[in-house]
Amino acid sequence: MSDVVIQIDGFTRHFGSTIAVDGLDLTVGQGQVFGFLGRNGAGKTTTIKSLLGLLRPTSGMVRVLGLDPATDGVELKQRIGYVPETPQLYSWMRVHEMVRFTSQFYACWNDAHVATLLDQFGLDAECRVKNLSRGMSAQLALVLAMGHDPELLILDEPATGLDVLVRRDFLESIVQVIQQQGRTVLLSSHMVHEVERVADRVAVIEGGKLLVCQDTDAFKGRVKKVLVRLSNDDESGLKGVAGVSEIEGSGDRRLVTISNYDESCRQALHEAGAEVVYVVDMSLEESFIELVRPHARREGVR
């Protein structure tokens, strides 16, 4: 792929004699807006932290903007913009002294491009950050994230801790963002639900090991509902249909979630002795939910 913004081969990192993350292999090309998803747990963070230089890979390469992260560090911080999970923001600075100290730690800062997030924002650069709400303070965090024009933008869970309204308000922001062209956005985070409006592309880690690496629209057709009508009521024959995960219902109808459906997938049905109704598809977070749920179920996770 021309344009690689992130490349990650064979990334594996070990803490004591615990694998946090095992042979990841991940290329992020220029302007996608990438969704990096897992449960809480699943490595994402970690690779995160090694693509930030806050962690040194103990064995495989990392390479962001071309550059080793571990090496070039205080090159690649003058080119990415960071939004972690809970960002350290000074309580006692108001909003324009906050920019004014962050944009110390840049050789460029674009001036007009702050005024106009803070103004679309609707945030106070006369407002202390102490008085600011929790939504707000996650908006002053990109704002600060963005005011360098960094070329990549990593998001580690940023709406996490937001009510649903205020968190749709944040997301919304980082539309508005990521909508500037050539921007490249890597956004991490277990609420998959968030991450299908924004993601173009998604890649799901479980367990330190990458499940799949997809187009956002492709990843949601791996799984449907298919809802079937039985020529009896005897369902046996339907969990013998290669994909099928789940059997909902009773009497002659039955809804089956099914992996990787096809037309060969409606053949193995109507063998089975069920003759389809309709097909349903899939959002983003019921596609993820079958993916890992293989791996949850071992963990004894309902």
Contents of the next structure:
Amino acid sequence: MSDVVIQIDGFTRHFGSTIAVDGLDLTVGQGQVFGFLGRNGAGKTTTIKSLLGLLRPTSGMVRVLGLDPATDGVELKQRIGYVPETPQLYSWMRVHEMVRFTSQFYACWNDAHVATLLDQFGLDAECRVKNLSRGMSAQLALVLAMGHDPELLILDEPATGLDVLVRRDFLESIVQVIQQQGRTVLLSSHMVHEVERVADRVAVIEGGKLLVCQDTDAFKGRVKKVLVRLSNDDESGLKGVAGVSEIEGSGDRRLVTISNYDESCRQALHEAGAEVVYVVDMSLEESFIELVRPHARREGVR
Amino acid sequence: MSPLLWKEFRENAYKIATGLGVVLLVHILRQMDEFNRSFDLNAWALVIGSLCAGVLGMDVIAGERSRGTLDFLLVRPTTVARILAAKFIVGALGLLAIVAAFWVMVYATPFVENPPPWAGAYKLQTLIDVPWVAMVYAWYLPLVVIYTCVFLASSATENSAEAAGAGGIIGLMAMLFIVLVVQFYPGFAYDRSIIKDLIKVAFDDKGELVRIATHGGTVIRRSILAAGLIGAGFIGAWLLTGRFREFTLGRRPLVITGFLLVTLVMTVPRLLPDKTEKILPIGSVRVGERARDFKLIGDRAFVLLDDSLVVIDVSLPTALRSVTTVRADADWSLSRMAQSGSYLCAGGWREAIPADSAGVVCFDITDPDAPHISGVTMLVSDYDHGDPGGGYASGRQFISIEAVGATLLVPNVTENQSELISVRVDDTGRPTVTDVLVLETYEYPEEVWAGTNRYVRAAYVQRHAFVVVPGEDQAYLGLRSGLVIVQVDASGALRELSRDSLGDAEDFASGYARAVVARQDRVFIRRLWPSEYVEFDVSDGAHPRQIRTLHPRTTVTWPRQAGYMYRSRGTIQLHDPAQPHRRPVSALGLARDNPRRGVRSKPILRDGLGYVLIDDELAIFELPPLE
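Can I get the form predicted together with its partner chain as well, since the one above is the form predicted on its own?
Everything in the complex follows now, all chains and molecules, and the chain you saw is the first one.
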């Protein structure tokens, strides 16, 4: 089990009568870049806070690096780096003060690495934090999270609220960091295309429940759009085919969205009176949308 | 811990500096006379202290939470306890610095005991009676309680404003709770027993002068109690919420907690037994409006009214009887009496021609049941300073009248000098001005005389008014400039025997003797600044010898009757003579059924009975026995 970095079993967390996370099971292996996907309010941040020991589970078990975050928080945090959604730093400090202040919490601190990263990101050590742009603040937060060479890096919706260019730069920084180190990374986001670039494996959480946890490629392959030609104009037969979530189009052509598409689906479509014209691969984002949409509809939200 | 302390200090430095700046500002303002006169230490200390407690406490957690930096700290490998401790320590030390600076500032400036003239009749315990450290300590503890409440509220609320509001309310509730229920800190005023409890009191054999020293045991007990309260608050909060990192108490529990506290505060003190014994007078008699002073001679009480003397038979305390009334002219406003042999001489004001003037009316009381006016004299009829007060700077302030043998001594303050007037009462009871001894000369600012504000004038008179304590053939005067001993001849002639300057006469606060106590051949001068008692051996009046100076701020006067303390609010409080600084054992309610009725004189305590003027009555109370 030594290669399991994060293990979550039946994690449930209530806030009053609200159930934020409901029976979540998740395992993240060592060296993985793990994409943690979900819409806003899906329970991502609650889960991450419990990983950091900031929240106690109402029930269930959370283990990070083999430790219980709720009881071994101090030891654990020596080994975790964390970049929050909108990193808020002490605006009155200078960059070097911020680094020095942070470093004093940790038993070991890699000054050389920090200096390299600061240099790489073009952060001036004498600059006050309040004078940094948002992108630079985010980069500084990343540097601070990396300074103690964490075994696990947790990024909670990084780059949210940054403009396109800055976000691109910041994501590049993350990619650099991840590639250099080859450490375990938990990347939470609702911006799915960001995750797509880096994640080996993704989990989707919705309404506090885990919908899927797969390798990225497998996940992307789960859902396909299939263009079919109907032998007659009656599409009612299509609805009976397993995995069909949406039917678009009119006349004798229909674009059918199917989860878990495989050859058996082709046969099923044929039996429903539809011939497959061609099959379209979908991006991670589209896969995510297709996966989450039914749940969103159930809530009356689109 | 150290990076946290560094951060907290850097973040709070400007707040602490602002607090110190406010203190400095107050200090500068206090250099201005007008401000200094109306400077209310209690109010300022409370305002500055609780504002600082609020400002330092409100931001600690809620500020970081609203700025989003709290998570930054929480994900560092350190315990929440350390984060909170660093925050608490820095704020608490900052508060201590501000409180200490405030009282350093108060002590650093010559502090003038300046009750407004209209309140001057009431003797107030003064600041100078209290050691500085005790003062800082006594103020710091309650402010730390407020600070802690705001601090805790800050960890329960989402932003600083909420924390300040909730914490302020809970803090005040906690204070009220402590004050009213636990009696741990009985009040904000510096003259309350929290200060007195901190100091050890020792009477001299006359029960007159008291030396006090800081009471170490009490200080330690108080500190432990305060630490316990604060600790209990934290533990309670901890238990209430599980852990601080999830400390989200929410508004509803806060409101409910506040409501419960208010309810407790309102109800619990009422449920506690009231230990003060309220006693109604055993006898009283109406003497007339405007009773000013009274003397108890034998079984007769002589009550001085504005323009008359009323004789009361007090031989039967339960059946007081008005014997007779002697009237002087109706334009008199008599205010004080002194007894010289078989004459009672009353000093006061007369709206006389050509100008208002002070004078003395002597009553022959050889037959106490049929007194008559034996003579009248005006004191300063030959003055011509253009002052409508006929020499009295106040316009109408009669300071006092004392008797040395057959000579009456009246201190007088004019617009350019203070003087002692001697009035000889001859064998037939006729008073004659025999001598005027000039004690100090000065120049008043023009505007004091040009202005019509009589309170401003009265305040200047207060500065130069002096205390006269009669001896056998001498009088001891406590002046601005120190102790003056005056020889009073049988003929009424005055001669200055000695003058012991205690300070700079121009700096009226520097040597100002506020109280003089004469005991056999010893005289104690309580000087105002620096605050100390100076004890003189006056066996040779021409060469008084300063024996010792009791250390500043370690001395205090105590009420004249050991065991009983007169309070202006219509009660005589009974104190345990062994522990007079403690809370009163019981109190006599003097004001009878109408709480607004005023006590008009210091009570005279004699033979287990207390005699006091209340409004238009002379009332007699039975004193409970001292245990």
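Here the rigid core means the biggest group of C-alpha atoms that line up within 1.5 Å when the two forms are laid on top of each other. Numbering follows the first chain given and starts at 1. The structure presented is a predicted model; accordingly, all values stated were derived computationally and were not measured.
**Student:** Once the core is superposed between the two forms, does R229 show a C-alpha displacement of at least 2 Å?
**Tutor:** Shift of 2 Å or more: yes.
**Student:** Rigid core aligned, does the Cα position of L255 differ by 2 Å or more between the two forms?
**Tutor:** Comparing forms between the two forms, the L255 CA shifts at least 2 Å.
**Student:** Rigid core fitted, is the C-alpha displacement of L238 between the two forms 2 Å or more?
**Tutor:** Yes, the C-alpha moves 2 Å or more.
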